[in-house]
Each structure stands twice: as C-alpha cells, then as structure tokens.
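Only one chain is included here, represented as structure tokens and corresponding to the form predicted alone.
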Amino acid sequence: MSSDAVKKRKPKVIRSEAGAPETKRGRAEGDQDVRVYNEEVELEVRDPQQDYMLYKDTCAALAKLMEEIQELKAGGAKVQSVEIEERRTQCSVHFITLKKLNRLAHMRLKKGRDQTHEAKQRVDVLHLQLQNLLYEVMHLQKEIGKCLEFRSQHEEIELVSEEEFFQEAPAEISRPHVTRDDQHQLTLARLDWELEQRKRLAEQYKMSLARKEKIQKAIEQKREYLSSLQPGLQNIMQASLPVQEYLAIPFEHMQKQAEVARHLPPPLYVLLVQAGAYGQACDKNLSVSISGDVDEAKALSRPPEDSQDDESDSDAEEEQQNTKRRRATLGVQLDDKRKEMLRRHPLSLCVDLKCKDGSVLHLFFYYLMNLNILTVKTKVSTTTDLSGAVSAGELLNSESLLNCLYASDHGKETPNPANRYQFDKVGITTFGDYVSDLGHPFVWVQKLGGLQFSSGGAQSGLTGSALSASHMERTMKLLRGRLQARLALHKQFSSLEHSIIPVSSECQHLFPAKVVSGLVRWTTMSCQEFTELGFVQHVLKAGLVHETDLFFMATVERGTARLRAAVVMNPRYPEVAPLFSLSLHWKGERSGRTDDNLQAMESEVNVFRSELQGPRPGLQLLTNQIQRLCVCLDVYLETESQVCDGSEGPKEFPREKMCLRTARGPSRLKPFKYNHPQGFFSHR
C-alpha cells in the first residue's frame, strides 16, 4: 500500500445518538464532500443468516492470514516487507468487517428487546381487559343473586278464595289434579285466573267506554241536527240542497257518482253497477264508492281517432327532437315502456264489506288499461286491537288474505294470455314482481268486472254484466266468510300462544271432562322450515303442501312425553281442514311413519275431521283438532304397555280414561274414539 494512499484524507463517518450517521465537518465545510451512511436502513435489508456466514468466513480468512504472517516471519521475512504489510491491511479490513457485524448484532438485539417489550405491553393490556371482564362477571353474578333474592309483590294482590277459584276457573287454568297437591302451582294458577279476569274486565270496560262514546257522539249529532233543522226548513223554498244535506238524502251524492261513473272504464263500470245492485237488494252492509283523479280520467275519455292522431303527431315530434339531442339509453327506454305498460286508470273502486262485529273488509279495484285486466288490493279495519298474537301476523296480511278464494286462484300471474307477448316486448319476466304495487289479478276479480279470457277450462258463455251478476253473490259470501274465518283464527291464535285451547260450549261434548295433556307452545314457521322437518316428508311427497299455505308448530306435553304437531293450514280454511303431522319424543323419537298408533292419531284429526266441525261454518275446527290431539295423547300414554314388568301402563301416567280394550289387532292399535255421553273410549 503506497504512502500517498495512506496520507490521502478521507471523510470520516460520524453517527449520531439516534443512529443516523453524519460526516465530520472540517474547518471549511463547503470544501469537503458530504456522505451520509445509515446502518439502520442497511439492517432492514440484511439477512442475519448471511451475516452469520460472513462472520464465519471472515474469522476463517483472518485465521488464515495470521498463519501466513506467522509463516512469513518464521521464514525470515522482515516486518516492513510488502507481503506482511499487505496481509496486515487485509487483516485490518477483516477486523473492520467484524466490528460492523458486531454493531449489527447489537442493533438486532436492541430491536428484538424493543419488540419483546411491545409484546409484553400488549399482553399487559389484554390481561387488564381480562381483569375488567372478570370484574364485570362478578358484578353480574351479584346482580343475578339480587334478582334471585327478590321478593315478589304478588302476595299483596287480593286473590279470590281457593273454593271460588276451583268453582269458577276452567280446567285448563285450575288443573285440580296438579294444583291441589302443589302450593306453588296453585298460586301460579290463581294468578293466571286473576290475570284472565282482569283482562276480561278491562276489555269489557273498553267496550263500554267505546259504546258510551259512540252513544254520546250520536246524541250530539242528533242534537246538532235538531238544532240546525229549523234554519234549513226556513230556506226549503229557496233551494233543495240544504234539505238534502240535513235530511241525509243522497240525491246529490248519487248524481255526482253517476257523473263520475261515466268516465270509468267498462270493467269498473260493470263492477260498480252490479255491486251497487247487489248491495241494495241483498246486502245492506255493502257499499261502493269511486276515488281517483276525475280530470285525468276525462282526458282519457277522448275519442280514439283524436288520440291516435295526437299520438302520431307526438311521435313525429319526438323523432325530430331525438335527432337533435342525445338518444336515451336502452335501459331508460325499457323502464318507461314498462311504466306505460303497467299504467293504471286514474279512477278506482272501493267496495266495503261490513261484518256484524264491526270489522270492515276494504277492497280496492284497479284497471290496468294496456293489459286489460283488473287487480285488487285489500285492507281490514277492526274495532279491536289485533296486535297481540305473534303467530297471526300473516292472517290479515293484504298480500295473502285473498289467496285461493277459489281453488287454485293464487293471483300471482295475469289471466290474460295476450299479456305474455306484451311482457316479452318490454322485458317483464313475471307479473308477480309487480303484484305488491299494482294488486292481485285474481280470476274472480276479472269475472266481477265482466272480463273472461280463453283458457284451458270450460267457458260459461256469459260476458259483461251477466258474467258479473252470476259470480257476485257467491264471491261476496266467500269474501265475508274469509274475513270472519281469519278474525276467528286471530282470536284463537291469541289464546293458543298463551297455552289455552279455546273450546266453545257447543263442542264440549266432543271431549272428556278431564284432559291432562296440554298445549305448551304454538308458533308459526316458514315453508322452508316446514320442509326441513323429517316427519313431514310423506306429506311433501304426496303434494299436499303449497306455497300459499300457512305453517305452524304445536307442542303438546304431559310429563316427560312431548308431542310435536306440524300443521299445514290451507287459505280456504275451514272449507279445507288443517293437516297435522305428528312426532312423539318419549322413550325415543317416533312419528306417524314408524308408529301405527301415531298414524291412528293423525287419522283422528285429519280423516275424522267432520266430527270436529262444530256449529257452522266450522270456525272451531282447528282448536277442536288440537284438543282431540291432547285427548289422544292421554289415551296413548295411559294405555302404553310397560315392557319391563308387564303392567298395563307406565307408572308416570296413571290410568284415568275408561277404555273397553287397551289394544286391538296385530299392530296393537289403541282406542282413540271417544263415545259421548257414555264417556269411554273404543276402537273404530
């Protein structure tokens, strides 16, 4: 190495405390080159394994150079010789490399310690959170203990005496076979009876208040009418309008309605005339009214020739404008065409069917001009609040209330075959996507409007008013019966959700006086949940389930035995009886497909349903079926033979029902038929 190279000044690298190196500046800082070197940046890109291999190679090279220097000195070479000086220089370079590797190792150690410290801090934070959660758990446990130690205030309620309770309370609430021996159950039963009495009294109080307000309102109206009648009589010679208003003679209203009816489309006009005639002749509780924009309807009543000329002129103007401006996109054009295709007439009809209990079924009829079909929407008004029953949510739903009023009439697709070709032009896949906005195009709605389309079925040959009149009476009776059936089901569901089976006095003779098994749960479920049940697959394969049906799950229990009943309710109830499928959980799981007696129980509620109809129109059918199911479960459990000791019945269920024979035939069928008034059970 030459002396000039040694004497040549090199810039020193100085590292700051933060690890960022900086060059040493001389007296003339501007005269020297500034070079910056950062080992931390280099540390990020260096591989520790490669540094380790470099360390081993450097140590090996250093040892080799030392051996060579030792050999040169032993061979008589001078200390100032070029060979020894070169090897010394190389050794210095290796020492510098080792020092650099040592610094890098220390920096890696410091970085690892920092990372370990950060991880420890995160663990401490998590440990602190764990301690907080444990403290919250301890606090919640204390609160739970306070709740468990809470003393109820039911002791302050003045209940009826036990004698009155057993005399007045029904058997479903009193349960004397349980409450006479269990003081806790007796207290619960008395509280339930007190609640039922208070609910009934509260309902009577509300009804009395409503009746009182109604009477007061009627009295006030009559007072106002009588007080204002004298001025109206004085002006009777001047004009007839005040007389019509004060005497409630709807001459003017009828005249206005007749004037508006001139602008109705033919199907709505036929419906208006026939419904009004039927209401005047046969049903005083039926009323018809017209609603909508009369001015817009008058604009549509222009002669077809003028409208066609105007349409052609407007089309020509639009074509000229389209050449000057940007053409609309295809999607926007299709949307406009769909809206025009599904456009409703500005006038509509409202038919109100009022029942004896004050409930009203509102039917809103619309006419789709381009499709030439009628649609209907529904709304139910009741005098009482019907928001109590959760499982009855779909009963009065406007989307499903009128499903299958006539068999297989779902109202999802248009009955006009020509509409299919119209839909293809504007890209409409199915009319069912627009039913919620436009209404349901039931076939009976078309017939009420005098519309009849060719289909696979037989044609009646009637059209217009004759077709509407031939279907009016039966349809109105079906509509009123549907509303009454749904309202009755709504009340029954409210009781079933409270584990009470409402059996009317007319149907008490169908069941024994004492029924031990009881309904513990009544819930609704979807069609998908129903199809996933294992014990209903035979019903699905038989094609007895449809999407328009309503599905429910009833759970009946007695002791350790639990009977699950999947119920399929057709929209045409009670004309079409509910269908029950059973599954018993007691000493294993059984169903109607694996147990002949469960199949016989299904037959009792499904096949022999005519015995459970009750008074016409059979609105008690569902509750009678559930009550018979409880009776059959009692017979099944009490007559089931005990395999271990051969006794007539399990010790858990003592014999309480009188049976002529406990079993019959190879399948050992049990006697499920109840004979009234003898009070015993026999085989069919």
Contents of the next structure:
Amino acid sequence: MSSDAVKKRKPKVIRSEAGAPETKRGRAEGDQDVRVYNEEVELEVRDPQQDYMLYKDTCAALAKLMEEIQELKAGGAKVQSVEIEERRTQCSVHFITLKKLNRLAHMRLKKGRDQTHEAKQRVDVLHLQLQNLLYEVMHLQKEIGKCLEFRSQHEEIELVSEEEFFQEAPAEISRPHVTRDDQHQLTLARLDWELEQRKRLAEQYKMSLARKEKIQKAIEQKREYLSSLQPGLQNIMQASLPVQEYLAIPFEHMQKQAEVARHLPPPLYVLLVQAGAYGQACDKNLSVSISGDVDEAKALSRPPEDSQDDESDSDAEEEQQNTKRRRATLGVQLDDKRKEMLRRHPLSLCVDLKCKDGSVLHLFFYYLMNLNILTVKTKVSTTTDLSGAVSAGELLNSESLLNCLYASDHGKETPNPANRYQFDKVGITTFGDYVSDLGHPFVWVQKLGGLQFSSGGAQSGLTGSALSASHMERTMKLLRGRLQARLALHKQFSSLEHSIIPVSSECQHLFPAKVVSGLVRWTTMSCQEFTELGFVQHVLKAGLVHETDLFFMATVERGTARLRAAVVMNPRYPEVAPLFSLSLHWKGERSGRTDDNLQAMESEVNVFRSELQGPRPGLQLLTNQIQRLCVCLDVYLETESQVCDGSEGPKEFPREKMCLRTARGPSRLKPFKYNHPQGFFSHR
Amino acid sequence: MGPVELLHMSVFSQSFSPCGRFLAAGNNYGEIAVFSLSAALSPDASEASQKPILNFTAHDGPVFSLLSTDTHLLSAGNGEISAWSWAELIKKSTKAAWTRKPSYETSLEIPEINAMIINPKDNSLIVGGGDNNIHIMDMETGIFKSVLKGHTDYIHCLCFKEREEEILSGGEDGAVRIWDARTNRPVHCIEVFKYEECARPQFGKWISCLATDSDWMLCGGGPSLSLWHLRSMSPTSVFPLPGCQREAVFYQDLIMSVGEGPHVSHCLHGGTVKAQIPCTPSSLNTLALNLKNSEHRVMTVGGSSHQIDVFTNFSYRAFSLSF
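Form predicted alone already given; the form predicted together with the partner chain follows:
Below, the chain from earlier opens the complete complex, with every other chain and molecule after it.
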C-alpha cells in the first residue's frame, strides 16, 4: 500500500531529540523547520503489548462490523444504506489502524534485527582481538621456552670448582667484588681463567714433546754404539779361551751347557737351574749335567713345515713299494701308539750326590713328553766292594732304593691324573709295568721339576721354579740321608750275618759289659713269608705293615732258649724305626701276646727306641735294638724263678745280672731297663 | 700316642664315677683316660663316643690302681697317690686336688702302689705296694697314720671286710694276711700255696687277686682261683681255670674273674666254670662292674691292649672303648 512511500520519506533518526511523535503530517521538502512525522520515534514510545491489544480489539471490531454488515445485508438492507456505509467507513478506519500496526510491527522487527547485528559485530571484533592476543601469548611462550632451553657451549666445559677458582685465579681475572654477586660475571670470569690455564698447559705439552724427541734420539745413538761393540767382545772371548783353561774356570763349559739347556723341556730346565743353584749355594758335592742327543731335541722343536717337505719326498718313494708292504696288525699299531705315548725326551739330566766316604748316588731324570711327567732312575757307585751280605740284596737295589722317600710316595703310579685318560686310549692298565724301563715317577721328582698335579694333598699354590726351590733342599738332604742309611745298613748286615752285632763306642753305655745271648741268624724275608707268621698278626691288624717295607728275621739264642724276632723295616729307616715282634721257644712256645714279659721286651725296643738312636743321624738304631733284645733275653732267662716242677739241679741260667727286684706290678714284669753306670736293672 | 705306642699299651686299672656315668682307666704309660659311658651307650653312639673325653698323663710310672670316693678319683702312680675331683675331671680340668707319698724306707727304687681300698668306718685309705707294707692314710688330714708290716714280698691286692673291720692282703710271697683295722694287728696268715688242692707249682705261689663276700673269700694267682670259707679257714671249691687270675669279683650268685687268657670266666660257687666270654685283649688285668647306676649297668674289662671291652649283657662283648 502506501507504506513504501511513507518509508521513503523517513528522515534520519534524530537521537538527540526526545521527539514528539505527533508532528504535523505534511509535504515538507527540504525545509528544516518543517516538522516531520517520525514514526520511529513513535515506536519507542508505544508499548508493544498495548499495540497487540489494540490489534486484537481492532480485529474483533472489524469482525463485529462485518457481522453487522452481513446481518444488515441479510436483512435486506440496501447496499448503499447509511448504516452500512457507516460501518464500511469504520471498517476502513480499522483497516488503516491495522496497517499502521503492521507497519509498526515491521519496523520493530527491523530495529531488533539491527540491534542484534550491531551487537554481533561488536562481539566479533572483540573475539578477534582475543584470538590475536592468545596467539601472541603462545608465540611469546614458545620464544621463552626456546630461550630457556638454550645451552650455550660454555656449559660443556668442566670448570674448576668455585672455591678453587677463587683461591687460584689471580685477582684481575676473578674480580671477587663483582663476581661474588653476579652469577653471569662469575661464569665469565671462570671461563676466562679456564682459557688461560689451558693455554699454559698446551705450552707445557709442546715443550715436553720436544724434550721426548730429543731423548729418543739420544737413546738411538747409544743403542747403535752398543751394537757396534758386539763383534769386539766376541773376539775378546775367543782370545780368552786359553786363559780360561789355564785358570780352570769352566766358563766356556757352562756356556755350552746353557746352550744345550735351551733345548731342554721346561720341567727338566727348571730342575737343572734349581739343582745347579742349590749345588752352588749350599752343597758343593752336588753336580748336574745334561746328557742325551741334542740334535734330536732340536728336531723335536723344529716346526712341522720343514718335515713336511721331507715327508712328501719319502711318500713318493714309498708309494712304489706300497703294494708290497702289508698294513701293520692292530696289535702292532696299538704297541706303536703305546710307545709313542711313553716316549722320552732325548735329553736327560744326571745329578750326582757325593758322600763323604766317596760313594756317589747317581740320579737320572727323564721327561715323558706326552704324559708330562718326570721319572728318575738311580745308580749307586761305591768306593769299596759291596758284596758279601746276602740279606742286603734289596738295600741298594735301584728299583727300591728311593721308595717312600717321602711317606707313601712309592712311585708306582703316575701322579698326573690326566694320564688315566691317555692310558685308556692305548690300553695301558697301570704305569707300574713300565716303571723298570722308564724310571719311577715319584711325586718329589715332579715337584723338583716344578710340576704340580691337583691330586696331591695340601696345595701350596706355588708352581714352577718356586715349587722346585721350596722342595730342593729337603729332597737332597733326604736323598743323601737315604744313601748313607742304606750303605750303613749294608755294612751292618754283613756284620750281622757273621753273628756279630756291631755296637759302636758311643753306644756302649746303653748295654752292660757282659751279654751272653747272641745273634745266631740274620735273614731277609719276603712280605708273604712275614704275613704268614703267627706272632705278627697284631702288627698286621694295626695297619703298620706296607708292601714297600723290608722284612727280616733275627734269631737270638742262649742255651736251650731260642728267641725269634720278626723285623718290619720301613724304607724311611731310620726316620721310622723298625718294628720287632717276638716269639720265644723255651719250655714251650710263647709270644708277645701270651707272655706279658715278652710284650715288655717288645716295648723296650719298639716304644723306647729314641734311647737307642745313637749319634746322629741315628744309623745305629737297628743294631742297638738287636743288642738290647739280647740283653733283655738275658734278664728274662736269669730272672725266671726256680719253679718246683720236680726237676732238681742248678738253674740253667744262673743269675748274673744285678736286679733290685725281679717282679713288679700286677703283671709281675721283669726288670728290663738298664741303668748306666751303676750297672743294675730296674723297672720302667 | 703313635700307633706303635698304642700297640704296646696295657690297661691296669679302672674306676667308675660316683654317678656311674663315667669310667676312668689307667694305663702303663701313666695316663688316665675318662670315658663318657652315657655317650657310648646312647643309641646314636659313634666312633667318636668310644674315645675318651679326657686323656692326660697323671703319673710318671704306670697307674696300677684307681679308686673312686664320693667326690674324688684316687690314682696310684710310682709311690704317690693323687686325688682328682670328679667334677673337675668331667669339666676336663686336669689339676690334681692333692698328692701324697707314703714314707718309704729304701731310696734306690721307688716302689709302686698296686692296690688301694677305703675303710668307710674311719674314712681312711689303705694302700699296699712294692715295699711289702700296707700304709694307712687318714683321708681328712692326709697323714699316714700307720704301717702294717708282715709280708716278705710285695703286695698285689687288698680287700676289706666291713662287718669285722678286717683288712685282707695278698702278696707275691704267696701269703694272704688278715689284719684287724682297729688295732692294726695281724690276725691270720694263710699260705695258699701250701694247700694241695689249690697249689700250682708250675706257675708259682703269688696271690694276685682277692675278693670277699661276708664269710667267703676268693683268692688266686699262681695257685688256682679258689673259694675259701673264712670261719674254717679252708678252701671249699677250686676253679679249674687255665691261666693265672688277676682280678675276681662276686656278683649276685656268680663269680667273675679275669687274668691270663683273652676271656672273662663266669663261675659258680660250686666250683664249675659256667662260661668263658671272649674279649679283645690277649690277657686281662682289670674287671669293673658299674653297680652305682642302674641305667648304665655294664661290666668293663681291660688288659694288654689299648681297648677296653664293655659288656652290657654280661654274656657277650658289646663294644670296645679305646684309648
């Protein structure tokens, strides 16, 4: 309708003016004084609720008017009647009101929309600002983070601690008045100081290097000088040979030996060195020498490539004969393997121990290469002829001479436990079968060569030369002692076999002047014969008899009484005393088990043996024991009480020994203890 | 003690402790060993419990006699008597409580002491030994108050009759002498070897063992072991044992004796030998019965061996203690 036209004429909103809405409606064009009708101002004044009521009223009025008109029309009134016309004008007015109201509603709506839009704009602007600020904040935070993470290279340098720094650095660098407060300055100062120190040290390093170079050069020069001396020295040595011979210094000989010694296997070498050293230092009667084939020894140590060339040549020759040659039988092969396993090194050592009386103990030491053990063979050479004592046959037998030098070291088995496996491969059951050929593998021999096997008892933790040196002195002393003991026994035995008990003058005081009982027989026995005796079973049961012992039988007689003494002698005589077991045949058979007095006699020689040792080294123990047995038998027979068994007549053995009492104690023992120099017998 | 010394050892004396749980034994080297019977008899006994808990040298010469009082062990060495407190011994302390020597006349050889007994009535110790005399010592003061002389050769064994207060002594001279303990005077002298039924001239005349039980007396040695009735002073039974007996005891209705030969002989009063139980030593010197303790009621014998046989059932050897 004409609302658009009204809108076109709408002027600008006048805000400052309170605005009276009822201004004259008229056609004012460009006239400032003309009052315009401002419907928008009117809008602010009117209440929407009222307008709504007005609208509803107007609609209701219209509806009513229409109704009336309808009625009137229905009533047959003319269209142009006044009432209808009146009502029609009223309707038109109402229509105009409705239009105004519609216009107002539209205007309100537009206003609302504008306001909303404006607010939204404002909000958008603020939002954008907010976003910008947030973005900036984030950016700044990242920057801060990066700054904080920054690791300057200076932190990787290790600086001296602050206290040290303040102490050492000179004042112009440390500037304590500044740096104590300011961390940054402090760090700078420290870095400065570090730099200076490093420069200084670098200087020192350069100088040291230069010095080292100089010294190196000097050493080189001196070395050249020394090597130039060598040919001159050789000439001098050659020239000195005749001088050596003239002065009898075997310098050259020792050199040659040292040369050969280079080809010795290590255990023999250790033994050579240690024995030689011991001989020089402590024992002038000990000498060591090397014997054997040096070339073979050299051949052993030659690398296998050389021999391969030879082999290929010989192989070619052999191939031609191959068809003729038969393959060796299995037995022979095994035999060869055994021989190979038991092979000895071509070089051997010979150690000679000389004694004061001129007899020499020769020891030959061999090294079994595959078994890694040393063996020894012995030989005794004496100045006098040693025949004549039948019972002494075993004494100097080279097989048994060195038996049990140390307790239970009988040398029949190899001390190296690894050999067991090697033996199994080639079918050797015991090493004992080969001992007579190859020598005895005693444990002390291994120790002298510096070989220690874990099967031994106490481990000393020493090996090699230290082990050898720790055993050398004792072993040599034992060897010498053994030889002397055996030689002494030899002499004693030849005397005993002639029924003479050799008692030296130092031991005369142990026995009375007159001893009537005498030794009539002295024989040797085998182990078998010994164990079959009836009166030695107690010794066997006590475990005091071993296979390596020597067994003898002494027979002492006086009148009709015959005393048999079975002797067990340990190879370590006289360290271990011989053990006597007695059996008396006189008016019946009695032994130490049945007769307490015979047991007392056994005690006299077995238990109180320290009295009978004689002068050191106690080699007269056996003969003194036998002499004491004779004395005790005298006492026993003479103190036998006169029994009333119906036989009259004088006693067979008149009392000659002086005794204070003939019986003492519950077992009524006889007095067997001889007192010197009073010469009477008493009880223990 | 090496193996050779052990081989030549002889055990001469034994004594049980007052509580009956320990055994002390003396040997010819002058050592005394204390064994714990409770350990050796317990069900989990081992080899180690058969060894002595304490072994020390008590005297120079052999220990021929051991005797236990209520608190002490008395041991006799060469002419001296030492006392050891049992409580100390069990704690393994070897300090002697006291040592006394009877006064001897000769000075050339110190005589041994072969037998010791206690007279409970006046608390005195009676010893006999190598000087042919019996010495009586008062236990409280330690003074030797009297000497009984009469034997012509050394004394082997002593015995005490409580009811009549009489001392019996047997010696090498073959005589059994009876002394009155109150008056110290000899009452009787029996020379056993003069009786034909007992005498064994092929051995000798010495008397080495004596035992009494009210009116009965056992004696033996060179002559056969015989049972005597003291009232009538005559032998009623003679035991046909082959060797010379060294110790005999009355036990219930049996007589047990040891001597030469490796066995313990059980005999009846009538004169028969009921049994001979074999032992390890080849001849025996001492027999002891532990009657003080009913738990450890054993018999132990020792002789010419380093082992002491223990019999829990008196008919056979159970095990051996060894020095």
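Whichever C-alpha set is largest while still superposing within 1.5 Å between the two forms counts as the rigid core. Since we're looking at a predicted model, the values are computed, not measured. Positions refer to the first chain, counted from 1.
- Here Q90 counts as shifted, since its C-alpha moves by at least 2 Å between these two forms after the core is aligned.
- Relative to the superposed core, S526 undergoes a Cα shift smaller than 2 Å between these two forms.
- Comparing the forms between these two forms, the C-alpha position of H440 differs by less than 2 angstroms, with the core used for superposition.
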